[in-house]
Structure formats: C-alpha cells, structure tokens
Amino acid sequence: MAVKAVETHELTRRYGYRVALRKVSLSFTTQGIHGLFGSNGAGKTTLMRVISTLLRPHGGTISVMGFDPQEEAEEVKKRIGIVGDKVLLYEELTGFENLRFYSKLYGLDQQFFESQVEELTDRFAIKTWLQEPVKNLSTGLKKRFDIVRSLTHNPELLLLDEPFSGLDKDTTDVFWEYLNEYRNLRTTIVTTHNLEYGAALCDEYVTLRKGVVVSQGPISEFDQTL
C-alpha cells in the first residue's frame, strides 16, 4: 500500500476548553495539490501546525510522509516546507544570508544550494535584492523571499497556509504557475477560505467546519455550498 502524504485518525487538539480539532480523520495522497477548506476558525491552521510538528495533538494519531510527527519530528521537518501568514525571516540578515542560514539547517550541499538560489530568486524576481537586509524590504518582497526560503531545500511536502494573502498579482501568478509545474513532483497542501480559488487549484479537498470534517474527496466532487 502506498504511503499517504498525511493521514490522521480521530485527531483531536484543544486550546484550554475549546476544541479546535474534533476527531479529525482524513488522508492526502502523495503528489498533487490538496485543499484544506473552511471559514476562519474552522481548524485549518491548527491542523497545519500539527502536521508541521509545531503543535502536539491531544488525541488520535497522525502520520506525515510515513513518519510520526511527535516521535520522529526531525524526519518530518527535513521533508516539509512551510509558508504561513508570518514570514520566517531574520530582519537583520540579508535575503541571501537568510537563505544560506536555512540551507545549513537542512544540511544542503553548497552546489545544490547555489543552483536553487539561482533558479528560485530569478523566478520570483528577487535576485537584485539578495544583499539587502530584510528589514529594508517591502512586505511583498519579504513574502517572495519567504516563499523561496520554503522551497530552497526542495521539500517533499509543501504546507501553504493562506499563501496568496498579501501577494501582489504578479507574484501570485508566478507562484500559481510554479505550483502547477510541480503538481506531480511533490505534495502540496493549501489552506484557504476562498473556495473558488481553492477549487481552481487543487486536485483533492477536505472541508472543515468548527474542527470537524464535513466533506472530502476529489475536487470534481467539491460543492462550494457546503
């Protein structure tokens, strides 16, 4: 049986007395783009944080790329890239220094790192800003560098939490094209409350409502009225 990119069984996560995820059971196949839909407060970000090892569940089980994110967190971290609502960049470092810092965390070969930086910074039009401290960059440029940061180690699983929020049209178009190009080369999970946008991008979907799975399946069966 093929390994699922993500598989959960009765996954539960609470914040105090509030239940953010209530016995969530779902699976995403390897490869393709998978949507995690739902309104604000549905539990999308909480689930992404559990997948990425940033939060521990209070019940149930989860497997990420065949590993337990609680017991084998380092194995999971090596295989994922994350883009969220906050950029994971050090303001005092230049864009290039940030990329190099993260490349060392992942133990990237220098030649591979340089080729990735060359390709990705050219694609996202930030090459001329590589030596500029991040604190001097516009919000849009910071977001572009953050996207490149998440891709430099060529992750097997890309976790995108509202990735197009705050992006200008040009960057959105470039990122959309990139995701489509790599659709069958890696697994991508996208959270969004914009159902029309998600339906146009994804292959499979799961819809959450108040921490509960209310529907899931191929995008061809997605009903935006749910």
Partner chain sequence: MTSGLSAALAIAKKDIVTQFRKKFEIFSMFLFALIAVIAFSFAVVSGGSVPAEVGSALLWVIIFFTGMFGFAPIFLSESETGTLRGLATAPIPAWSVYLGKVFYGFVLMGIVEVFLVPIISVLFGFSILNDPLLAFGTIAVGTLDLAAVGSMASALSMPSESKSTVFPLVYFPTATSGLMLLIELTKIVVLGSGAVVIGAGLTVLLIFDILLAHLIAMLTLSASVFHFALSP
Given for the second form:
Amino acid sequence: MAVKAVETHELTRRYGYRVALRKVSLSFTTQGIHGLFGSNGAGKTTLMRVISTLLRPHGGTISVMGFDPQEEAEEVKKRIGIVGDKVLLYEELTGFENLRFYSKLYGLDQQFFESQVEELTDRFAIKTWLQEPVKNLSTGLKKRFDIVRSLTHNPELLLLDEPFSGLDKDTTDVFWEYLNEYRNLRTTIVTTHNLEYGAALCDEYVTLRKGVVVSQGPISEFDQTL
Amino acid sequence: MSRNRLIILGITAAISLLYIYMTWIFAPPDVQLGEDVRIFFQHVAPALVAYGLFGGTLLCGIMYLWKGEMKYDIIGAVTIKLGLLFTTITLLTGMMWANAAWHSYWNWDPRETTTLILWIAYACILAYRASVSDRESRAQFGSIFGIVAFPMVLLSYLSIRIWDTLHPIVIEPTGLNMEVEHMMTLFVAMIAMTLIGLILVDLTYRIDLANEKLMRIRMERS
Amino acid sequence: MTSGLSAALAIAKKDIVTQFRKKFEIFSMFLFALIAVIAFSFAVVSGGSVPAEVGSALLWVIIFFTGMFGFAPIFLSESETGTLRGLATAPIPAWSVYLGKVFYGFVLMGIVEVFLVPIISVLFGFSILNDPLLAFGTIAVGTLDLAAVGSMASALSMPSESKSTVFPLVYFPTATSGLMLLIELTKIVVLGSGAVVIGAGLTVLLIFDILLAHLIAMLTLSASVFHFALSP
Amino acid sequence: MQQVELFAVAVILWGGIFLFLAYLFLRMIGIEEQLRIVESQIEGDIE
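Form predicted alone done; form predicted in complex with its partner chain now:
The complete assembly is shown below, putting the previous chain first.
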C-alpha cells in the first residue's frame, strides 16, 4: 500500500469569519509533480500553509506523508522543503552561513550537509557565490540560494508556492530541469495561477476556486479554458 | 430573556439591596476611621472582583488557544473591559479611603502603584487588540498577551506582602482581621459585587457576540 | 530536548553574528542610553550630586528604555524579511526559537550593560560593589528577565498594524513587574540591606526569589504558548 | 468625611453601576433585535 503524500478530508480553514478553505477533500500520491491551480484568494496558499503545519485547520482531517501536521509537526517539518514568494535567507550572512544555519536547525550530519551543498550549488551554478553576503547578490542568485536551502535536507515533499513568479529566465530553466529530473524521486506540489506553466510541468492537478475544489484529475484531462 | 436570567437578576437585586442596607446602616462605625469605614466595602469587593475578572482573562486565553473557538476570545475581551471598570472603581474608592485614613489622595504606596500599573497593563491589552485588524490574529495574540500579563495581577495582589506598606493587610493567613459585623458586611458585599460582575459579563458578552455576528454577515454579503 | 537547545544556540549565534556585522545598531543603543542618562540628570541632579537610591533606580529605568530599542526588532525584523517562516517550518520545537531569541537578547543587552553600568555608576555616584555577588546576580537575572519579556513583546507586536508604537504597549505591562523588583534589589545592593526599609520578615533573598520566580514564570508561560505566535 | 459626602459617593457609585447596567440592557435588546432582522432578511439568500 502506498501512503499518500497529502490527503485531506473535508478540510476547513477560516480567517476570523472569512472561510478560506471550505470542506476541501483531495489527495496527492507520492512522487510526481502535483499542481494546485486557482486565481488569487482561491485558498492555494492557505492549503500550502496547512500542509506545512503553519496553520491549524478548523475542521476536517489532513495527513501529510502519513503524519498529522498539528500533532506530529516535527515529523512533517523534517520531510518538507518550502520555497515561497519571499527569500528565507539572512541578508547579513553569507550564502554558506545561511545554509549551515538551516542545516543545524534540521540537525543534519556535517558530512551529508557538505556533500549536499557541493552537489546542489554545482547544480544551480552558485558555487562561486558561497562566501558572499546575501545582501550583495542579485535577486536571481538569492532565489537560487533559497531553492538550494529548501533542498539541502533532501525533503521527501517539496512545496513550491508560485515558484516561477519574478524568476529570471536562466534560473527558471535550471529549476525546471531539476524538477523534471526528480519527478519520480520526490513529491512536489506547485501552486500557480499561471496555467501554461502548470499544464506543462504537472502530472496531476487540483483547481480551487473560493476555497472549494472545482476539479481534479490527471493533467491530460485538464482543460485550460476552464 | 430566559427564566433563569430573571431569577438571577432578582437574586442580585435582593442581595444588592441587602448590601446597601448593611454597608450604610447595619455596619457600625470603625474605632479609628469612624463613618469612613463604609468606603472600605466599596473598595475591597470591586478589587477582588477585578482580580477575578483578570483571572477570567487568563482562563479564556488558555481556553481559546486550546479549543480555538471564537466565543472564548469574546469573553476574554469582555473580562478585560469589565476588569478595567472594576479596577477604576477600586482606584477611586481607594483614593477616597486613602484621603480619609492618611490625609492624601495618592501616596505612591506599593499597593496603589501596582494597582495603577495593573490598570495601565490591561488598558494596554485593549489598545493592542484594537491595533490588530485581522480577527484571527487578534484573538490568538490577544489570548497570548492575556496569559503573559497575568504575573502583574499576582504581583499587585502580593505587593502588600513584598513591600512595607501603609495598606492594611486584611486577609491574614489566620483569618480575617476585623470585626464580626464588618466581616458579615464584606461577605455580602463580595456576593453582590460578584453577581453584578457576572451579570455585566453576560450582558456585554451578548452585545459583543451580536455585534460580531452582524459584522460577519456584513462581510459575507460584501 | 538537546536538539531543541542546540537549535536555540544556533539561532542565538546567527543573530549575534548578524548584529556584529551591522554594528551600528548596538552602538546606537549605547548612545541612546547615554542620552537617557543626560536627560534624567536634568531632573534628578541637585547640588551637583544624585541621591544614591535615585541613581541606582535610574540604572534600571535606563536599561528598561534601552531594551525597547534592542528587543523590538528581535522578531519584527524576521517577520518583515519573511525569514520567520523559515524558523517556523524548521523541525524544531517552538520554544527553542523563543529561547534562542532570549539568549540573543541577553547577550545584546549584556554587551551594552558592560559599558553602561560602570558609566552610570560613576556619573550618578553610587557603587554596586558593596555586594558584588548580589549585584552581579541581580544584573544577570534582571537582563535575562527583560530579554524574556522583550522577545515575547516583539513576537506579540508582529501582527499589529502600527508595530513600532505597539511594542512599548506590550513591553511595559509585562516588564514592569520585574522592573519593580529589580529596582528594589539594586537599592539594597547600593545602600546596604539595613538602610532600605523592606517589609517585616522579608529578606533580600526572598525578593531575589520572587524575581527568579518571575523570570521562570515568564519563560515557561511564553515558551509554552510560543507555538501559537509562530503560526498566525 | 461627613456622612453626607459618603452618601453622595454611594449614590454616584451605585447610580453609575445601575445606569451602566440599564444602558447595557437596552443596547443588548437593541442589537439582538437588529441581528434578528438581518438574519431573517438573509435567510432566503443563503443556499
């Protein structure tokens, strides 16, 4: 039997009195790239935050890699990597110091950490910038470091919240290639309002509108005109 | 208006009348303070009710964080508001009594100072809550604030034991340090004030709840 | 437990390194403290000197106000740059984030105090060396207490609209209870326990214990609810 | 203080409390009535 990467049943989340997710039931299998589509305010980001244990659901159940994100938060956090719209790096520290800081939070083995950094910085072509304070880097390079940060602990589940918005061409290409290569080695969930990108990248999709699941299924059934 | 509420209202009215009778007619003048002792009952009872209400804020904060139901947050906010009201009464009557006993309205006595700080502290929570516009965050962070501000209540309560003070220590470990008639009056005063406090909490809670519902309906329709 | 502690230390170390690369912040805190000393001197100097009990009390008042500058950005800066999400999604317990920030606040304030306390004691003409052990203990516990309260206050002011005005509103109610005890203790150090009238049967140790209890209460209360501050 | 002054204080204090109670009571009746009206209005709109 296969544990689903994410499985929700009638998940509800409110912000004060505004309902952001209304009885959302969906499931993502392990492996593959899953798209979470919808316009702004559809509840994509809310769902991502519930998955990443940041928000407590107000109703329904959710399990991430077989764990409850609230009760077993640390188990879930260990297994996920997050890339959001903001770069989660400290401006005053160098790229390497940032990565080492996060590796300490994740309790990584020194050797494993070094080999990961070696491999990933090579892959994303930022090795020469490792000793430079982050504040001196360009936006594209910062974003690359941020992606490397989210991958250093080798997460089983990668959560990408609008990963391609404001990303330059080169970085997009490198990242796209990387995602394709790891398509069957890791579960990836991508939220996007750009349906073109989404349709080209994903294996499965879920469309949300005003906190309700409108449609879901394999990408071959996805109709962009919706 | 349910039947139970009417009964409670009736009981409160009766005890309040008894309270007024006992404070102003029944209680004998004090040996030292004379007639001024009557202020005492208006002072101690609201003070204890205010402490109780702030304790309620703590409890509601814990309950909100635990259960995540908005009603606990509304009650928590109500207890802060009413706690402030009762602390104000305490401060005012305390000042009158201070003037009668020590011939000065304000003496920077530890009890006075800590009570004033207590008032400011909970007023700060109210101001803080008003500055958070997101309802969910207001409830969550307001609850946390209500919990971490509670040590101030304890310090205010214990201040007369920590510092050398002019304030008389009425509640000794061995029992109450006063005449029997005064003790009876204080007892009745406590019950009356507690009941009045509870009725105020109930009324304010219902008003705030209805307000929130109205707001929610307006937001959903817009 | 140990992983939480090492994570807390990593966070504290990261913040201290960041702070030292910026430099100006710690220096401006120190300058602010000096400005406060001058400003208070206008009010309290009479006949060329300051009464010892007033001076020693002002020491803590100045540290209290300087702390406002030091502690306010502890979480506010992280929430502005968004890096708080990185801490919130790392597999560490919430209390270790809080504890790390308390350590950082303690070190930051401690560095300022190393320079500030001797300067104030010379300018205001009092000595804390009458009872070095108690003085050192009071300053250490007091700074830790202010750091514990300040970090919490900084976390609480995150969701507010007007963050910088709200921080003092949160800092004051939670810090004052400790401040009163600290001033009392420092007066005892400066004047000797005989000269200060304290409540009957109360010893210096008891006040110190109450201060410690306050510190422990603030730490445990904040640490146990901090989980809720990280996931808004 | 004279007994008259004390009596004045008592009247102000208790008068204040009862006025406040009465105000809250009236406001509660008003707002719950308003809520009932609004709720009955939207009953048709919702699902």
